[in-house]
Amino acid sequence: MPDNKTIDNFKDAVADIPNGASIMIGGFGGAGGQPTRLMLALRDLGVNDLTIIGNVAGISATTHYGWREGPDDPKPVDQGMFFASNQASKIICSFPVPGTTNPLSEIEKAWRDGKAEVEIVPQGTLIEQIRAAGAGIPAFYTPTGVGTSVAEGKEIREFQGRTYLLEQALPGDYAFIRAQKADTHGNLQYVGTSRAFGPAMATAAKITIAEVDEIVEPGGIDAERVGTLGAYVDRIVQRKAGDPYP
């Protein structure tokens, strides 16, 4: 009997996330990629005391980064919204600053006011962290970082001459991925650069949840376009037609 992940809504998926949880949320940065109505439900259930795991956070609401500037398109959101309502405690990202011309983000004014901690990682150590969280590697060493802030209170150790960085991975208790397309058993697939950190999250988290346009009876994707295997996807939840976000 195959199983079937869809869930009716977005509220319905995310109903079981307690305080404390933490919270992988896929793509890169910017429109493409981003789980917004997951997003937009987990705010709505309003828990609190969340870590936030992502790449590029929380600029977009004030700078626009990653987001379309047509004349319909909406104002953008970000990852900046559970700080703003207070709901993290902390973010692992690589990128949460924008340029001094910006205005501030929700996650620096957390920051500076002492409400949330901010946590800053190479991006290609983050993504390799998560990916080996999935993958059953529980350690890797690295160039990047060495000789910088970074390296602070990690090993250090050469291989072949060159040194290296003991980096660990990073888990999550769930993941919000965005794709265009599931198939009822979960598999994924994806366009363009949308895809990002997403497959490597799915693979890390112990909940998985994506949010796609269009969901199919398997078979719907072809086997050779499969971005994430159905295997580590436990929910999928279809997005309203006409959604004004991307």
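Show the form predicted on its own, please, because up to now only the form predicted together with another copy of the chain has appeared in this conversation.
If you are looking for partners or other molecules, they are not here, because only the chain is given.
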């Protein structure tokens, strides 16, 4: 394992991702906690048949994805761009579409046209599936979803008079996560919504790539503020002024 996990640019950080990979994308409900530059670099890589895993997918119903031309003209970046470009064949998430249906999101368009599969998972179940994968737990029982379509095809058991269904752990090939600060060993400090799914995803993926605002030397992060240990992080890339992505 290298002592210095810094990668010079976002293009190089994602360059080895193959067709058919599963990509965990951190964040909670808005672009501020999401690794948007890694996402754009993956789009530009041009790989196909991706499975996207994350909490919220359809942040915006806009059909424009890409550059931010100025503070008065924000162009949101969300997972829908992988469906607009026909690069994603499946998404596993809790909220696949935005609050408006006019216009339809790219994810809903792809689903309606039969081009992509959408698997909706209750939010608590989703994060536990990811956490379980990181902890080496293959499956767990939960009461969430019992008696609904979520339970279809799943094992159901009763414990102490209550009904539960069996959910399987959810690992990923790659995890894209956002953090405020990293040291060169990969220890991460989070702020805001980036800590919602990022720490669990970092443990559940084969390769974890962190998009950060600042990179410091070891010891530059207060040990009490470390949200993910460097042992779980493989690559770190710093956001810089003048980068080709917003």
